[in-house]
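One chain is shown next in structure tokens, namely the form predicted on its own.
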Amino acid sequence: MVGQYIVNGIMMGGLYACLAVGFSLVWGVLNVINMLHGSMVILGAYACLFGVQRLGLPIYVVAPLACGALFVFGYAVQRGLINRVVSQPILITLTLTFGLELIVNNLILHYFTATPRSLGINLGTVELLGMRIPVARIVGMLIAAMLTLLLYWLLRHSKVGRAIVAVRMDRHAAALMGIRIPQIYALTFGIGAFMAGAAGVAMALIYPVTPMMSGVFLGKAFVICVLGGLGSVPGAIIGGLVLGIVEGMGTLALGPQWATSVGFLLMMAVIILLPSGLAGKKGYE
């Protein structure tokens, strides 16, 4: 019983690493509170949705789709509007993303309305030691796993990827080597946007999801974010591992509806005793 339910924490472990990571990054490397996060998340879902249910695509067709467009929507968010405030207080933009989500998060219930819809792909279950797994919770979790590892890869062997840790390290000085400061902004934006849009697909490739569930995926990554330490994508995978195992676990002591706030518990131990989170640097914060 106990090894399930922490074999079922693992395995949301590495979708909330994809859930938290775009977002840990724009926050690292950007300032920027993207409130707007959890309905990234919601549109990756229910494009994912449209295109499986409504234009009979191939899932393995639409997935890349589908993040290739929520790449596209957060670069030219970030390019046409927060760009122009993104040196502002933290407040602003965060009241920008913040009515940002208000209108994306009603766009989508105006047209697909609160109903919880699923892609309802039932690829049977595999037994291992006597735990049950469903293989879609497989599927998805690898997914989401692989593209936090690419995006690791992009961060450290790419001329982008330096490019943004440099960004991140210090912009002032990165504007002096010769960076485009608002493009590494948009780009930052944009990876984030497109890590949001892959876990909404896997989430919808595992449970079904629904627009009012988008405040639970951006406060699910602020856990996150503060477990692992801001802009780290190996902070966000221990961040994401640890609390897929400490809601599981607290599942199995106190009930389902306990798990959220077992994890904000654990958060704010965390903000207490670690405030740069387990895997963060002091300075980075």
Contents of the next structure:
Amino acid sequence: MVGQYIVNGIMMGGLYACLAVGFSLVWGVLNVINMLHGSMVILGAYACLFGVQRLGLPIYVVAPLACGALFVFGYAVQRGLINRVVSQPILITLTLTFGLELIVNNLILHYFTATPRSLGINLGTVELLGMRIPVARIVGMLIAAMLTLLLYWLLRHSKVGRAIVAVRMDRHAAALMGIRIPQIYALTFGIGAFMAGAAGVAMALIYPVTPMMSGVFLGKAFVICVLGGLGSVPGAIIGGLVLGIVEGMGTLALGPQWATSVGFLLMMAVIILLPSGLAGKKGYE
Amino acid sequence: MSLEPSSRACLIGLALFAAAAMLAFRLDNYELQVGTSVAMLCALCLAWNIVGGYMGYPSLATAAFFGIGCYADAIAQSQGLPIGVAWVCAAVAGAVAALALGLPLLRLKGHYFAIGTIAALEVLREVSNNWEWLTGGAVGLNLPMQAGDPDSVGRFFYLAMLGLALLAFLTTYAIDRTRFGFGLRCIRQNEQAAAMVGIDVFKYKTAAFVCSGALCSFAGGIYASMVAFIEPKDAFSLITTIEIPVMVMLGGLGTLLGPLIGGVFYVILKEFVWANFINLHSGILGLLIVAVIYFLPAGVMGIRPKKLGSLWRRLTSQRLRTSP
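Same protein, different state: after the form predicted on its own, show the form predicted in complex with its partner chain.
Complete assembly follows, chain above in first position.
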């Protein structure tokens, strides 16, 4: 029984890491709390659902297209809107992204209605050491985890990745080194949107998704980001796994209605006791 | 007769309050309801402005205290306490909660403070959802209705909310004029420097947070008695907690009249949007928020007639500044 919850927790953890890594990157690099993140996850899920169910395209074509579309959306939003106020106090950027969130969420609600939708792909379940795991969940988790690791690799080894890390460490020094800050900001936001879209696709593979869930996804991203520490990919992975397992344990011990509260309480404890997160220090990827 | 700006603002505010109180006997029931919600939002804006405006801490705990006030009032009334005592209970509960939350949260800065206060709100909502024997859970709690005809009950709550808004206004004026307000403004500008010149930073911050929390809870108490039914997602609403700073920004941060003007302006806009675009109201609200940030960064109070012409030019020529 406990084993089943831990396995479920790890499965969720992979998804959570993908869900939060974009949010964490945006917060760490741009110093912006992106309230739009939850709606971008929904947008990814619905773009995928739209392609599969309305246009009848196969999912392996639609999923990358959906994520790509999210990248373009994120890049445009940052370039056109957020870059103008990005250096102002946090209240301004937070409120701006909240305003954008209201607009995007309302539009999704308007065009797709509030009905929960899912891709409805049944791949069966596998038995492993007496624990039952649906295959769709494994696939979703693997996609999410692989993309997260890919992002980690890109940040370490590509030129753009090093530039993003440099801006996170010290934006003035990075500017002096010839890095175009607005460009990097927009790219980072685009990558954040891409990862949100990927998380949305993986989510739609596993659960029914509705536009009303954007707040839930945003809340998870907050918690994971604070648990793991800002702006680092390993932090998001650790935070995602910890949250997945802790929620599983909370469900087991107190019942499913307390799972969210346990996550938030853990986050408040971490924010007060270990402000730089469980993963420790801010620094190199 | 020449007056200091803050005294002049205070006189203007008092005149507005007097006019609003006199209107109580002129308005019909719908107008009284709108008026009550204006007064409530003004009170919440003024309360938030102490922490968010004067002290510069981006608090998103407004709805947390508001919700605590709602539940404290409901629980006190279910124990048979009279309505006025229940309101005082609500305010005290809010002050205690602000003290308890402020001690850990006020050590945080900037983003972390904002996130910590949102987390507090989320936890409180979940707790009220699940602590069924005390809060009724997701089903909500019923409160006793006030006896009397709808008009006089409406007038009673309108005047009560107006009284609270006046209290919040006078508190703000007192803060604005005293050493306390000066200290808060110093903290906003540079907390370390404030500590260097001998301001007991932590005491000031806690006092401001408690003051703001008590006022928010008081408003929650009156609101709960008025609607006679509360549920977790209404009492601890994320939208409210973000709308309030937007209203204050709309009026002008850290000013005496800003919260009043912002609150009134926002409710008028919102009623208009609700009445005309019911399906897209939250999207239009979002557009309004975005517009306030780009077009009125200093709020309505920051508008200078001369500058209006150059507003568009400034917006279109705004370039990214990398300095903080």
